[in-house]
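Quick heads-up: it's one chain on its own, the form predicted on its own, in C-alpha cells.
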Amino acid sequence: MSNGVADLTANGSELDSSVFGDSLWGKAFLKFRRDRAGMWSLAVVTAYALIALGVWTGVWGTSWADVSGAKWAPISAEHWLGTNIIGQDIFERAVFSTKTAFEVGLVVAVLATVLGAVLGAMAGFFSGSWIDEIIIWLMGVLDSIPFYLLVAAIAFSLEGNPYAMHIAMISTFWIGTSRLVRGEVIKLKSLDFVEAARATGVNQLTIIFRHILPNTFHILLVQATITFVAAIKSEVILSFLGIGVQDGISWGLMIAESTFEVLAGFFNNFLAASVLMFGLVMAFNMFSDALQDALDPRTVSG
C-alpha cells in the first residue's frame, strides 16, 4: 500500500514536471500551489476582485447613493448591512467600496512599479554617473518629505484633481522597487550575457529594457503585491482625512461617516468598512508573502 502511495506522488511529481517544466518559474509555480495559505489568500482576493469587476460592469452596488430606506434602518431583507444616517443602502456602499479599492491599488501598484522598475534600471545601468546620482538624490528628496504632508500639497497644488491623492502615491511608492530593481541590475550587468550583448555592439536601451530588466519580473512582481497593499491602506487614511477620494466612496470615507454614528451606538457602516478592509489587506499580505517566498531565488532552484 504504502509502495502504491509512493508511486502515485511520484508519478504526480513527474506529471507536474511534465505540465510546468523545469523553469525557475514552473518550480515557482508548484512551490506556491503547494502553500495553502497561499492558495487560500489567493482564493479570497479573487472573491474580492470578482466583487469589484461586478461593480464595475454595473451588476450590483449601482444604488450606492440613493436614499432608499430610513436613518439607522436595521438589518433586514431590503437592507442586508441595514443603511447609515441618512438612509444609504450600508451593504451597497461597501460593496462599491471594494471596486474603489482595486481601482486605486491596480492604478498605483502598475504606475509606481513601472516607473521604479524604469528608474532604478537605469540607476543601476548607470551606476557611478551622474545618471545614477540624480536619480538617488531624487529618491532621498521624496524620502525626506513626510508622506501625508505631500499629498496635501500636491493635493492644494492640483486645486481638489481626484488623481491628486494617485499622483502622491506614485510619487512615494515606486523608491522601494527602484532600490531593489537598482541593485538587482547591479549585479546583472556583470554577467555574460549582458557582456556578449555588449560586445556584438547592442544599443544601451536595448540591453536595458530587453536584455536586463526582464530578470528582473520576480521583483516587480512581489514589489506590485506590496504596493497594492500599502495603496489601500494609504487610500483608506487619506479618504478619512479628507484628502482622499473626492467623487465616490470608500471604505475610508465609510469610517469617517461612522464617527458620529458609533457616538450614537450604531455600528453598522463602521464594522462593514472595516471588516471588508481588512480581509482584503490581510488575503493581499499573505498572498504577497507567499509569492515572495515561490520566487524566492535562493529556494526555487532547489
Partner chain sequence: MEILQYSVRKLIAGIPLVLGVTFISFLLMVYFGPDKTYELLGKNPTPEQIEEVRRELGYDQPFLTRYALYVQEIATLNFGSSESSGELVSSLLARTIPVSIALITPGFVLGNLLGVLFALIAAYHRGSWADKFIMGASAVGMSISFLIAIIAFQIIFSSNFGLGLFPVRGWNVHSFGDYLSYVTVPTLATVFVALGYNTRFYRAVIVEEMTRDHVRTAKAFGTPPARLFYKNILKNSMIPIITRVVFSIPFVVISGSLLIESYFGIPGVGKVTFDAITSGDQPVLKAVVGLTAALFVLAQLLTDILYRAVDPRVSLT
Given for the second form:
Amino acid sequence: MSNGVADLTANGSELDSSVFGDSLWGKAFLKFRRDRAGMWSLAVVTAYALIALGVWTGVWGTSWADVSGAKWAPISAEHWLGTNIIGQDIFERAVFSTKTAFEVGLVVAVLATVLGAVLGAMAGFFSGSWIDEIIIWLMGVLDSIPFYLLVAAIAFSLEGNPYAMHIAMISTFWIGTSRLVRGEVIKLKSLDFVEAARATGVNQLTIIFRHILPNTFHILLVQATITFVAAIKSEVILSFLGIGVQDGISWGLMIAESTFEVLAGFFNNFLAASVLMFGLVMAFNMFSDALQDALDPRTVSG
Amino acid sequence: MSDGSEILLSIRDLRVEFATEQGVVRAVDGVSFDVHAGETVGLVGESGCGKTVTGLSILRLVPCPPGRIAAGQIEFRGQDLLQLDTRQMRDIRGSRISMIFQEPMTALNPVFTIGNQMVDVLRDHEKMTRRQARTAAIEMLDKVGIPDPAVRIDEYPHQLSGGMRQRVMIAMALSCGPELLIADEPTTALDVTTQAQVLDQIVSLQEEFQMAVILITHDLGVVAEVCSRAIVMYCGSVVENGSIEPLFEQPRHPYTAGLLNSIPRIRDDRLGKLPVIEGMVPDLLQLPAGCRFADRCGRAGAICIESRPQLNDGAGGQTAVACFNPIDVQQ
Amino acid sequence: MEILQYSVRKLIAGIPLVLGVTFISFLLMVYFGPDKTYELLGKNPTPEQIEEVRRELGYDQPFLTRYALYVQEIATLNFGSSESSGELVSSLLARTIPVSIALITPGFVLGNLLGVLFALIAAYHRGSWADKFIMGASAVGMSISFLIAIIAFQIIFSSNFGLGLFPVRGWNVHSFGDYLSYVTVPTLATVFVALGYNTRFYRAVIVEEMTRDHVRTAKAFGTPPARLFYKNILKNSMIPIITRVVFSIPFVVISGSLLIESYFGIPGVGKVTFDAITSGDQPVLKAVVGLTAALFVLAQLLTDILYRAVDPRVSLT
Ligand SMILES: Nc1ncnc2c1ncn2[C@@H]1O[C@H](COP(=O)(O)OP(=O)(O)OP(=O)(O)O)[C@@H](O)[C@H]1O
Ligand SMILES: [Mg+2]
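Form predicted on its own done, so how does the form predicted together with its partner chain look?
Below is the whole assembly, all chains and molecules, this chain first.
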C-alpha cells in the first residue's frame, strides 16, 4: 500500500545512522514477542543449540563412536534409544549429530548469506553495467545445473575434502539471497540518503557497504534462517548419497545407516534421527516465518 | 436537504471494523445518511476518515478479512442490503448500484480486452447475446467520449491512457443503467484537464440516466460545483450533512468551517499562508470518549470531552450537525 | 513469424548460458575431475607409458584447448560410448530418460495440481480454520526430509512390517500394471514432500492476485465466483505458475529424481549421471551437460512465449 512506500523512505534515512535503534527493528522485536508460535519455535531452537553447545564443549555426546553394547540392543536404562548394528549407542549418536547439524547449518548459512549479500549488492548498485550482467549470468548458470549433480561434481573434484559439501551448498545457496538483495538495492539506491551520499562524493564501495547493505539486514536475517534449514535438509540427502559428512556422525549418516535396518524391522536409528531432525527443521521454519512476519513492514494481520 | 423525492438509499448506524495487529479499528462508526433518487451527494473529509470504506460497505465489498461490517442497516429501496444472500447481492452489483474507483490504472483486468470485460458485465445482468452486448458496449464507449469505440473496444487496458481507462470504467458502470453510482475519487489520479472532462462526463450522464451519485472526494470545489448536497465525515462518523448553499456559506460544524477555510482562493492575497486545522486526527485505536474533534476544536467545552454529539435533524433550512456547540447561523 | 524471429534471437542470446554451464561442468567434472591415467595403465607403468596415456587423454594440452575441444564435442553431438559400460551414450540416454520421466511425472503433476487445489481452499478462506489447518500441515510437510518420507512410505506401503502392497525396490516394468506398482510409492513420497512447498507457493500467488484492484472491480460488477476465479485470479497468476512449472522440466528430464532412483535402485538418468560423475565417465557427462544447457535455453524460450500467450502486456522483443 501507499503507506509502505512512505515507511520505506523513513526507514532508509533513519537506518542510515543507526541500524538497531530504528523503529523497524524495535517494532519487529515487539511484534515477534507477541507471536506465540514464533516464541515457542525460538525456545525449541535454543534448546537444540544448547545441546549442540554441550557436544561442542565436550559436556555430553562424547562416546558416540564407542561400541558399548550388543547389536541392535533394545531400549534400556543403559541405552536410552538402543544400539545400532555394530552396538553403538543411538542416543549418543543422535545428540552428537545435533552439533553436526548446527555446524553445517551455521557455516553454510553465514557464508552463503554474506556471499549473496555482497554479490547482490554489487549487482544492484551497478545494475545495468557489466558487473551486474556477469553476476546475473553466474546466477543463471548455477541455477541451471541440477543441485545434487553440482554438489557431486564439487565433492569429487575436491577429492574427499571434508568441506566439499559445505562449499557446494554455499556455491548454490547464495543465489536466492543475492536476487532479493539485488532487487532491494535497486530500490534503495534511488532514495534520498544514497543520492545525498553520492552527491557529496562518498566512495562507491563505502556507499554500498556502509549505507545500503545495512538496510537489507532484515532480508539477510530471514534468508540466513532459510539457508540454515536448507543446509540441514540437504546434508541428510548428501550424506545418504555418500558425498555429505565425511567424518563424525550426522542425522543423514544415521538415516543412511538405517536404510537396510528398517527392512529388517529395526527402527530405532531411523526414528531417533528423523524425529530429532524434524523437530529442529520445523522449529527453525516456524522461527523463520515469524521473523519474516515481524520484519515485513507490509504485513497486515489476517 | 431533500427536495422531497423518494429515498433511494438509507444508511443507519453503519459500523465497520478492521482487525489489525494493534487491535480492532473502527474505520466507520455510526454513520447514517440518506440518498434520494436522482440527486448528487458529495462525501467529503480528510484522508482516512472512512469515505471509501463507507462506499464499499454499500456494495458489501469491504475486504474480509481483515474488515467486517459489524452493525447497521443499508436499505436500498426499502430492502436491507446486509440481509441479502450473496446471489441477490451479485444481481444488484453493477446493475442497480455501480461503483467506480480511484485508480483507473489498476482497476481493469490487464489480461482481457475492455470489450471482453464490458460484455461480461452486460451479459451478467441483461438478457443479451454476445453480439448485442458488444453493440451496447460500443454505444456506451461512444457515450463516454471514447473516440473510435469500435476499434478501441478490442484493446487491452494497458493500451489506453489513464483518462480513457476511467471513461471505460464509467461506461462499464453505467452500461446496465444503475439507479445509484458510487464514484470514489474518480478523478484524483488524472491530470487537471482530464479531471474536468471526466467530471463533466459524469454530470451529463447522470442527467441522462436519472441516477443518484455519491461522489467521494477531497475536493470541496468539485462538490460545490456538481453536488446538491454534501456529507462531511470526520474520523469515521458524519459531522455535518446539508444542502450545498447553507453548508458552504454558513457551515455549522467547526470542522467543516475549518475545511472550507483551507480551500485556496485565487483572489486571497494571503495565498500561501492557508489556515490549516491545528492538531492531529486521533488514532482510530484510541478514540476519545467524547467528540472526536474536541482536541482540535476552538469551541470545545467540558461536555464535548465527556460525551459524543449525535447528528441532529437540521430543521429549518439549516444543515444537520453533530456538535454540542455549533457555529450559530445568526452570528 | 514474430515468434520465429524472436526464437532465433532468444536462442542466440542463450549462448552465454550454454557456455557457462559447459564451462563450469568442464572445470569441475573434467579439469578437476577424476584422473583416469592409472585406470588405463597396466601394473608398474613406465614414465613413457604414463606420458603416452596422458597425451591420449589430452591431459597435456593447455586448459583452454581442452575446454574448446570439450565444447566442440558437445556441439557436434559427438559423444561416443560410455567408458564404464561401453554402451553408446545415445542409447544409454534413450533407455534411461524415459524411465526418469515415467517415474517423476505422476508425482510432479499431482503435486502441482493438489498444491493449487489446497492453496485455493486456503486462500479463499483466509484466516479460517481450514486455512490454518492447510498451512499448518504444509509447514509440517516442508519440515520432513525427502529421504525420511521415502523411507517411511517404503516401510508403510512396501515392507513386511507395513502393508506390503508394493515392490520394495527396483524397476521391472513390462506392463501398465507393473508400472503402477513400481511408481506408486515413489509418487506418494514425491507428492508428500512437494505438496507443502507447492501449497505455500500457490497460496501466496493466489492471495496476491485476490487482493488486486481489478478483482475488487470485478466483484463490484457482480461477477460470478467461477468467472472471477478463472478470468481475474487464475489468468493473472499464470506468469509465476508457468515459471515454476516450466523451469522444473529440465530437472525432471536431467536429474530425474536422483534420490528416488538411488534409493529404489531404478535405472534412470539421474542415477546414471551421478555414477558418471563419480567414475569420471566423460562421454556420458558431456551428453548430459549439453542436454542440460540446451533444455534451459529452451525452457527460457518457452516461458517467454507462454508469458506472451497469457499476458498481452508482455511483448516479444
Ligand atoms: N484493508 C484495511 N485494513 C485495515 N484497515 C483499513 C483497511 N482499509 C481501511 N482501513 C482503515 O479504515 C480507515 C478509513 O479508510 P478509508 O480508505 O475509508 O479512508 P478514506 O476516507 O477513503 O481516505 P482517502 O481519502 O485517503 O481515500 C483507514 O484509516 C484505515 O485505518
Ligand atoms: Mg478513499
